[in-house]
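Just one chain follows, in the form predicted on its own, and it is written as structure tokens.
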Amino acid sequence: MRLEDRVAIITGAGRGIGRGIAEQYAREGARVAVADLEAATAEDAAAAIRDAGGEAIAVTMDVTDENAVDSGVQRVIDTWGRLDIAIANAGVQHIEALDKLSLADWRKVTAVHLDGAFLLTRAALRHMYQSGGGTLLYMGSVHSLEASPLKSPYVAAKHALLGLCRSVAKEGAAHGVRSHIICPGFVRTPLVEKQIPEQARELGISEDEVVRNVMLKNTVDGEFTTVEDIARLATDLAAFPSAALTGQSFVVSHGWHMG
């Protein structure tokens, strides 16, 4: 098992991509803190890991709340004595044209993606620097590298995560900390399912057309990226043994973006 005895915290891990990574990490031997805004959702995911023979705890966490993030990370330290991997995965979406977008909706999206990633990073680094190293992973998007209409706060935040990831790679190197950003194409999670009817209304097209002509138009095979694809990559990056690989962006998108 490639992550045996490692300790990981994953935000937004109650469902979707985060839960998929949490379950994969547990299968690879990691002890996993499932952090989620909803306590019941986090506990459900943690219980499923334990039922499958893994080791997990549920951590209720609003990633935009400084005290909640700091105390959640401290709970991991108190439980297992260390933190080896931190994954900033929590995210939300808002579909609206820029000229109609409110500042409140802009801030809601950027706070979860960018402020939440910063707060997790800071809390994790304080422990990783003391213990001699670790890995920070960020859940970016193809929208970290290119834009789509109607998603400006999401696109802006995902672009900014590239800079945060690279800053961590530079600053963390002296302390044995590596970082990477995973940039998926569309994965059919609840977040994406919610977008399909929203985009259909905004664009005046059918939901099937949103999937075919918007979400999957630029892939090479018309296929969604899967949670399993992302979980496998997140495992590979956490298990990589040296700083030969750090500060990198990895696009997992069925060829939607090639760079």
The other form holds:
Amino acid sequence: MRLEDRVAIITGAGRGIGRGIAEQYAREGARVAVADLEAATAEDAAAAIRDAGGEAIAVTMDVTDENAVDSGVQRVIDTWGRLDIAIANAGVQHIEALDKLSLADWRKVTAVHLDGAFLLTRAALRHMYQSGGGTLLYMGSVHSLEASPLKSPYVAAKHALLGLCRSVAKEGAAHGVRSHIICPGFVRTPLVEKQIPEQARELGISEDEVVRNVMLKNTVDGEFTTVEDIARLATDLAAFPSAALTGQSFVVSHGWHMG
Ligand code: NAD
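One more: the block was the form predicted on its own; return the form predicted in complex with nicotinamide-adenine-dinucleotide (NAD).
Below, the chain from earlier opens the complete complex, with every other chain and molecule after it.
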């Protein structure tokens, strides 16, 4: 087991990619705090990990709420006495053209991705700097590196996470903290299922065409990336033993984005 005795907090881990990482981390021996806005999904994911023989707690938190993030991270420290890995994964999507987008919707999306990642980072670093180090992982996207139409606040926030990740690598190095950003292509989670009909409506094409000609068009093999692919990489990055690897972005997208 490659993460034995490590303590991890993962935001947005009630379902989708975050839940997959939480389950994989527990199988690798980590104690996992499943943080999510939705208490029921967080509880469900944590219970499933415990049922499978792992160690997990549910932490209900809105990542855009400063006090909730600080107290959620503190609860992890109070429970297990340490924090080794923090993953800013919580995310939302909003499909709309720029000229129609409200400021409220812009702020809603950027706040979850960017403010949420900052608040988790700050709370985690305050503990990691005292304890001698740790790993910060950010859930970016191919949209951290290129744009698609109708997703401007998401694309802007995901690009900004590259900068946050690199800042953490620079500032954290002296304290034993490493950081990386994982950039998945399309993964068939609820976040993506929801946008298939929305994109079909906005673009005036069928749902099947959205999948084939929009989402997977530029992959090398027409395949979705999977939750398991992302969980495997998140494990490899957390287990890597030195700062030889820090501040990097890793694209996992069936070749949609290369470079
Ligand atoms: P999902 O919708 O399945 O899960 C997202 C989780 O985040 C949900 O459990 C939700 O309750 C939680 N969440 C939302 N707002 C929150 C908040 N304010 N505070 C706390 N939790 C909150 O989505 P997913 O596909 O698993 O996405 C996870 C991450 O991966 C996101 O950052 C997303 O942008 C990124 N990503 C997803 C894909 C994809 O194709 N699915 C591709 C690239 C990147």
